[in-house]
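There is one chain below, alone, in structure tokens, taken in the form predicted on its own.
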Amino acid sequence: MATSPKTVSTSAPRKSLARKIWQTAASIKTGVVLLILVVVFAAAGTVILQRPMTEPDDMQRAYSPQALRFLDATGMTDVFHAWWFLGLMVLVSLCIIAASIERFPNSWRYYSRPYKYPDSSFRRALHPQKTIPIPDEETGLVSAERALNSLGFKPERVIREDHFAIFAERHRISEMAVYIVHASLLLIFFGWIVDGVYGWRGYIRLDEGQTSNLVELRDGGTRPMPFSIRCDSAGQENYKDGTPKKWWSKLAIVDNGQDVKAKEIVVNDPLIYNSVRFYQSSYGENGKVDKLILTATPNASFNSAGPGAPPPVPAQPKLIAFTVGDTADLDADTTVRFAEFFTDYAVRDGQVYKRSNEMGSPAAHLVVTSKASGKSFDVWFPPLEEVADNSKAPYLLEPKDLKLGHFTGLQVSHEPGQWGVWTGVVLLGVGLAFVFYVIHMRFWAVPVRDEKTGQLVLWVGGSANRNRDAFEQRFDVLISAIDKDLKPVSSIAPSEPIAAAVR
């Protein structure tokens, strides 16, 4: 027996904090609060450039060292997938529920089971209010009754002993709104965690014709797509001064080794696929040649047979059209090989270099070959005098246009989570609606004696749960209503046996 004092002492604080924690995670204003925050940082993603859709070059234009390591380690640079920010939706989340675990039941209450038949304590509290006199019960019903038809409202009788009065209401849904507000804040919240738990972002670098399926994630590494994805063309518009108005791709879907899905997209319209979203990200030459075109010309100083010998060569110059690799044939004798291209050049010890990867100074390598003399020929564009055999080949050639191929960028992304927060915000948008322009408004009217002179009057009620002055127009309308209906009847006074029988 002792010991039972204990166990009591012990639990009751438990069940005291643990019901602390509950109302503390129920109150609307520790939810209002998480919710401000999740608001503050999901706008601050916006205003803060975030990885990985912003270049590393553009990030450390932007911010100073200092700056971008401070924001990388909080995981400002990105925030929708920060551990801190997937727990802060948690919480608000469970804040939500909680609040509406804890109030459901009343709003339940109270829309299953409407408030018919005001009581005396009922009445005197209720605001608006208006008494009207009238002959006798059943003419103040009936005028009620006609007016709330006029205005649209379903009036039904209520009975209660020996007395009737009238109930009308119009869109009792409204009371339940703020649960449809709910719904949609946790679907969202709900697409959000799951977009940060399971989601991905990277980026492709496709060039035209190209094919692939892996993804350059944002940590560095690669993930292999259960597709892939085909770049057919890509290009650039630009306005009437040069500058670029918007770059395009023609992509095409691959699964299976059949092509189910293509389209064009710009900047904003993206391809989407399996909740894969593919958006236009960047476009430029990718410093691989699409087609060298040049015209190939009888090098009349040239003669493989000797010298007093015919040229082997036709007279007139011949156009041809070739890419890297390609082999092209002159005369039956001689053929020219695209051999290879320099984006930038650099000349050294007598050697032909790749300077870098970006386009600066281009050069092309192309070899002249002669069967008859058993020699090659080395022909560059520029002529290149440490190297180049130009002047010497049996043909002389000369570039008359150079197409370079292009490459798309795409920013890829992963959001498993995105039907969620778009169901949500329909939802939202629902329940905001209701919340804002459905009015729940309800109607009472009862005839009973007044107080202080003991006439008999219709007494009529109304509430509103919100937007209540015009409510109270319209409140205004209704009383105007039944008056104007009881006028006739009015102008009629009731004989003294009729005025006994309603008493």
Contents of the next structure:
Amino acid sequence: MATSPKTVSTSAPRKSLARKIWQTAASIKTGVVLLILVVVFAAAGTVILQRPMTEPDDMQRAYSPQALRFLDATGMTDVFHAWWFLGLMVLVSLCIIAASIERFPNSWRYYSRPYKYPDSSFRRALHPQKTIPIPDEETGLVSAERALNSLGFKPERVIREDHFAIFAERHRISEMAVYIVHASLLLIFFGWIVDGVYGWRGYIRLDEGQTSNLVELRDGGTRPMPFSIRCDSAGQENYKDGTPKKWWSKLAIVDNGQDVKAKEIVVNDPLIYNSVRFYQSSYGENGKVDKLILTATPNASFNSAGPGAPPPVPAQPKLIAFTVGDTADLDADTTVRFAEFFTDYAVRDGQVYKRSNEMGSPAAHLVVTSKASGKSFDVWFPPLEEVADNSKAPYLLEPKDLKLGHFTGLQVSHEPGQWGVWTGVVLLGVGLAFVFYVIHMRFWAVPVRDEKTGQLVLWVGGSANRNRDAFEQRFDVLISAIDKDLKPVSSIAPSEPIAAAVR
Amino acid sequence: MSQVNTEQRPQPATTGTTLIVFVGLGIAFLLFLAFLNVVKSGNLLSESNLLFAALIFYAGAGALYLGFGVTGIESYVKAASLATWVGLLANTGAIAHRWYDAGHPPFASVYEMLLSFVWTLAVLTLIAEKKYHVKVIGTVTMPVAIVGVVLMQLLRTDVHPLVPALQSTWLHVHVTLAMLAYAACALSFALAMMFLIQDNMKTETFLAATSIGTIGIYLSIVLTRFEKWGGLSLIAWDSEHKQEVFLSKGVRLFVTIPDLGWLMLLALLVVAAPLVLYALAQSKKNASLLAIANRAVFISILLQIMTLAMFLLRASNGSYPSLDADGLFATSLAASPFILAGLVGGIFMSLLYLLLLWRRPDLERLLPDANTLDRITYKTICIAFPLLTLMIAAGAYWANQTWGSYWNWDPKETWAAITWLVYAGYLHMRITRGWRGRRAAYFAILGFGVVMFTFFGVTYLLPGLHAYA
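Given the form predicted on its own above, what does the protein look like in the form predicted in complex with the partner chain?
What follows is the whole complex; the chain from before opens it.
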């Protein structure tokens, strides 16, 4: 089985270097050392702050400049994407491969050519074993066969020279289970590496109604997709206490100018198209106006038409709903235009400035224009005395509601190696089930002469590759079944009561 | 709660019923207190009452198990087993209540996970006792359960509805597997401890290790937090926003609790005493010094419990001055998870050492032989390992549904993988290298240590996506 590198170098000094490297790679010691390294570096990666998740400011606050330079240079600030960590994983894979190849031929021989006839040295060493006196060879063999049958085994007769022996086994596949486990781990690694090389992850931010095919990648670059995605609407539902219950987006895929797929996605339920997956990731106000609703009432104190004009009719306030850039008629002569919208404004020297793109204190700029006089009046919500006097306009405008537009944030990922990972996981589950819960059990029975007394006995032995204490109980059941079968030699049909007794 | 356990240690049990009567009276008294509380609030079967009842009975069971360790009186074990059953019943009630209130299985926060973890642990304890006849397994698992329930009292949280990322069937699959796996790991740890007791190992080395471990804890507390005139600095806590108080970006505000620093210093000296005595015993080859050292460990436990009690009382109430800012500020246990974990860990470590000392013939009689224990430990890990694997796989699948990637190297994931690797290492050493007995037992204990770090340490110490638990 495992040969340590030391014994190789002493027993065969002329063995090639390649052979030595191979032996080292296949040894359990190397495997354990590599696993310890993986554990140590992975643990370090959870303790040391990692880029790019941590802001550069926080990094600088946490570590001194020298320490940070050192950590950056060694890749300790991004352990899981460092080349040496990947290298370590590749080494672990190679070690698993080497160890499996080194041990496989032995196991395969064991598996493909089961050991059926127990020779004397094997009989001496095996545990558990037992001898039962028998009147003649055939009776003993038949009893063993019946007992094994009653335990649910299919015994076969093995011929060696002039001797017969009985051999029965179950779950031989268990011997190969560990290779299934190792192969599945390799498959998972393989899928993971494929994803690392060919996969990509990014983010798309879409306003309601917007279409885009550009993905912002994590490293700051962008990646065009061969198709576009459109967000028709997005929203949030809350629990009674105000915590979010659900975020949803209605998405459509546009390929070659046509809608080819549409789906309402929620967290935990992505849209998949051409193996690119779109996940609901964030949601919020996009700082754009969906609708401003206001009422306009003719201004009684306004006197633009000059003296002699009919006094303004005390008209009903007019309801207007529009968005930035739109113009609405107030009457035949007067219009109102939604000129500007600030998400966060500041006033300095009679001028309005944009303070930030975040939603802070919003302001709307409207312009009321009279065609006849050609005069324009600025109106601001909220009223800004230093900038314009709202009451000078021919209409008194009053805001009723401001509906803001929303954006939906989508995580986008393309992971071509996924199939490997999931197949590997399923295989791993199956393999582990076989490793731990499926036991390879073998029984042998052979009539021999007792060395001391010279009496004819049936030698019965058994072997299991794991869970030996439970197996020994089973072995005892077999022995008592054979005993019972042998005792009433004269009885006619002994197999049925035995089967009942065994059960 | 450990207080209950240890105070009963020095009392020599004159008859077999002494401790049972004591514990019975203790339980009755606490239940009476609970009853008064029930009368006041007018609600008998509230979740907190059920949890409190579970705590009382688990503590009673723990005291009886430990009492058995001291006296070897078998009727204690039966009474302890009964108390565990009653505690489990109350625990089940608490879970049912929580489930009903929240409308989802109790898996959504650390508090809820602990609730399920303690429940699973109690169930497995009873299984190990009935099926494998490891009658005193509760000596180790019950203190773990008690620590869990006490932590739950500190963590009390309101019922929150599930945030969108948690609304998935995979949540239940993932967490159920995690709880089963972790409870199985806890059981393997307890079995490994039992093995060490049964295996007649030398306790002196453990004396030194325990002492060094506790010295490390108190030394780091004293070195980093001791202030002038015997104060102890703790991070101030803003209870309204449930966060630490910052002076400026990245600079935390520390408050000083007077006199607590002296207590920590005293505790440091007392926990160092066993090591000094051990060193003396080794150099003078005087075995009687070792007996004194063992007694010193016992005294250090009493002092450690007192220190913890003082810390709990003073940190959770009152306002304290700060060296960096004017005025009085409150602090909270939540602001000092390291110190709290250190204090609890120190007590636990010392208690485990005491456990090793109870190597008595009658205790051994109630345990299966060392080989059997070794095999059962291995079997438990054979159950825990596939569960761990499936737990990680379910988590990865769920992460793929939610975050768009099956593996993010988030600290919780990474530590789950490390736990998996440690147990994989155990299995390889055992199967291919034939590691049995003590080395395997140490490995099982190490594995559980990593599990505990993954469960608590990562949640409180390392930030990440896995913020729910």
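Keep in mind the model is a prediction, meaning the values are calculated, not measured. For the two forms, the rigid core is made up of the largest set of C-alpha atoms that agree within 1.5 Å on superposition. Positions refer to the first chain, counted from 1.
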| query | finding |
| --- | --- |
| Exceeds or equals 2 Å, Cα of residue 89 between these two forms, core fit | no |
| Core fit, then residue 353 C-alpha moves 2 Å or more between these two forms | no |
